[in-house]
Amino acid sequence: MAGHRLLVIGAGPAGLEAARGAADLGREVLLVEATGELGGTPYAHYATLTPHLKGTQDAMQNMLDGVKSHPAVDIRYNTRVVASEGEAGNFRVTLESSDGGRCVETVGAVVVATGFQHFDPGRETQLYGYYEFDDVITLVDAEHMMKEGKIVRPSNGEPPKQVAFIQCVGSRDRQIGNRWCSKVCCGIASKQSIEIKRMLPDAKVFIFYIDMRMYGFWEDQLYWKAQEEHKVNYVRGIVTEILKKGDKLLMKGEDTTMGRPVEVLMDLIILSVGMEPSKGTLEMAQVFNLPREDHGFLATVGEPLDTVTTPVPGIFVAGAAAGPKDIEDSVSMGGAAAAKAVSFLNRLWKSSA
């Protein structure tokens, strides 16, 4: 019956794990993905995955194949959920494909796994010159270069000799309303610093940070590895201005450990941009009337003991749609959401039998 199906919205790591998990538990799954491929933000944008620096496409291939080949998973590419009516056990959702075609599907429960979007550094009043200077890029821009196997200055195509990361761009910033730590930026910057040193052993790499937030094994796997094995320089400080000086970038700021001003010339500056609720997450909040927590992500009812159940019966959330998450968090939440959703449907249909 259609009402026994589970709808999973979003095919990043969390959505893929939710879809596969629910299908393995015997439920038919309708997996809706807004783009033309599975894998979400990591697969589309990242060359390697934190913390082990494995190639993203190779690392995720088993996950993708397991969903694509599963007979109980119906995948709809280039499709969005645009409306919903009904209630748990009988959600009637309207799907719209990129060519404008629409259809209505009936499902019993829903897992929202619509991920996040990267912060646009242009919103910080051009503090870092992202749209002004070619050689100021983001973590995502750097990953795209790494997927091509090289790191160069966009202004001239030459390998940089001095590279700086600036942390907490769009995170921990009360002035713009982003009052949260995005959790993964310190780890990704450290990962990228290692990759840059592997590609360009003679380059000098600096990471300017407010507080270096490495949790769990990342402290050993990335932070100390970057310093001890690859001689990456971590500088506790605040960058206040970036100016053009000749063909280089002049960074002005303060070394907060030493309590003194700093001015250094860089060839390439990489902004560690944080996480914000994605367009899809905001859309699903409206479509399903889902409450959002204080920071704008989807709210759950039982944190920290239940991270996936939303206040709307029959609707669950997984991954960064619920707040900043790394891939391990997202995959774990996807499995938990699948188990909760299948259990919910089992109870629902058992009671109505």
Second form
There are 2 protein chains.
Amino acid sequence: MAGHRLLVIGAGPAGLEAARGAADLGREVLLVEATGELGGTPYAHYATLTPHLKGTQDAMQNMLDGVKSHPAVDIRYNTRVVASEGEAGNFRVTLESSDGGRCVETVGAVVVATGFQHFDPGRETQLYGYYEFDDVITLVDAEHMMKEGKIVRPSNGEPPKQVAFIQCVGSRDRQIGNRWCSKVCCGIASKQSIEIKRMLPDAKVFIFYIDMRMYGFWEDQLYWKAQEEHKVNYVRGIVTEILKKGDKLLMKGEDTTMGRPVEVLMDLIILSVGMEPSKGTLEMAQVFNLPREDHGFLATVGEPLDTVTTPVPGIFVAGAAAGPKDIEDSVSMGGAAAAKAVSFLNRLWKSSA
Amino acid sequence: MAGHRLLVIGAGPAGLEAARGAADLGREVLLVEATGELGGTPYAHYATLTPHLKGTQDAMQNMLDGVKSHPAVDIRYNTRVVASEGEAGNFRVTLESSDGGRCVETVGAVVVATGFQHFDPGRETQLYGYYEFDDVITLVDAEHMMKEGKIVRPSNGEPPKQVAFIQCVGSRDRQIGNRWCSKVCCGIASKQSIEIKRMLPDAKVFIFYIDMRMYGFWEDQLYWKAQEEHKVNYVRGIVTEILKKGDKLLMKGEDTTMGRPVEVLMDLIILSVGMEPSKGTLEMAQVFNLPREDHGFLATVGEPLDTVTTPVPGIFVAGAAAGPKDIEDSVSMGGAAAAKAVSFLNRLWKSSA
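Would you generate the structure of this protein in the form predicted together with a further copy of the same chain, following the form predicted on its own above?
Full assembly next; the chain just shown is listed first.
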């Protein structure tokens, strides 16, 4: 019966792990993905993964294949969940595909894995000139270039000689309204700085930061490695302004360790943009009446001792829909959500049998 | 048949979640715990949990009760796993209880959740005088006092007027051999600083740190709160020496933001000791022939896309046995390990049927 099925929404690392996990545990899974591709944000936008710098597509291939080839997983690409009625054991969800087709499916439980979107640096921080200067880009723009095996100044296609990362763009910032730390940007910037030095050994690379949040093994896998093997310069400080000077960018700020103002010419500036709840995550909050926690992500009950159970019976969350998460967090939560959703369905149908 | 069972080793947050998760999915679970109590390190040593500051015993009670009362979980207290032979589907493990009794049990798969131990600050860092001065204590010693609802100077039982935390003791330290960041100590010190200010509003509390690693929501839940509501002083700097001066402690170091030396008298100094693989984790590496990764924790395959699968078929890991983890990580991994271990057992017994 259709109410025995699990609906997984979003096919990034968290959703893929939840879908595969539940299918391996014997449940039929309906996996709904808004784009035409599995893999989510890392697969679509990141050339390599943190912390090991392996190519994302190769690294994730097994995960994708495992879900694609699983007989118990029914994948719907280019599809969004637009409405839901009923309750656990009998959610009737309306799916809408990008060509406008609609259908209603019945499922017993749901894992929401709709993830995050990157902070848009144009919205508030006009300060950094993202929409003004071609050579101010984001981490994601840099990954897109790296996917093509290069890193150049967008203004003229030349390799940059001086590159700066600015951390915490749209994170740890009350003025912008994003009070949280986005957790992964220190790691990603460090990873990218290593990649830039590998491609352009003579370039000087700077990372301007408040705190380098390289927890766990990232400390030596990325942070020490960037400094010791690749001579990346970490500068604790604040960047206050970016101006155009000739064909370069003049970065003004303060080195808070040295206690002195900094004015340096850069060829390329990369903004380490943080995480916000994605459009899909906000939509799912509405569709399923899921409360959002203080920061706007989906609320869970019982944290830190339960990371995946929402206050709505039968609905679970995995990955960055619930807050800033790294890939490890997302896949662990995907597996945990699979376990909880499947035992929820097992209990439900046993008790009604 | 006994080979259908799952063995979970260690009953901290990761092991409890793995045991409960697998039992809820219909498997019989043998849960082996070296002490006489469930709950692991947080329950045994921490008065309150990060980040919400709720009492650990209350917060964890449901989790403990769920496992204790589960008909499919067979708990063995005061018991260690001392040997294993055979392989997936037919591990014959020797259990030894603290009274010396031995028995052999057959299980089909294993989740190792033997966790971490706190770095012992006496071993190398005699510098900080942990074994020399009564009023130099660790985070754990502070929690033990907080369990009794107080925070005092061990030397004289008086409440301290000046308290300092020193971060990264036994973490991020190549000389000591612990190159990793222990991930949770910034959060725990900030939590404790709030609790100290609640108990002793007139005390001055300082946290000396390299980087404040308050990822995700800890940023405003703990770090901003400590500063704004409780006037905790965060000092970026290095503490080089602690000396006895009268009945106080003279702390010498450098404030790297202000670029000047610091010499302050303290009544109580709390060392934020990091995580190391526990004795049990090292024992399980031997018993089950599990490879250890570069830092000495249990190795997993496929990270960051798989956090719980070890290279030995049928053996999974959850929580801080695999590296520095917070409680969220541990319970997510516990759930993920349950899902993977149960589907592993299901596949195994289906294919041999």
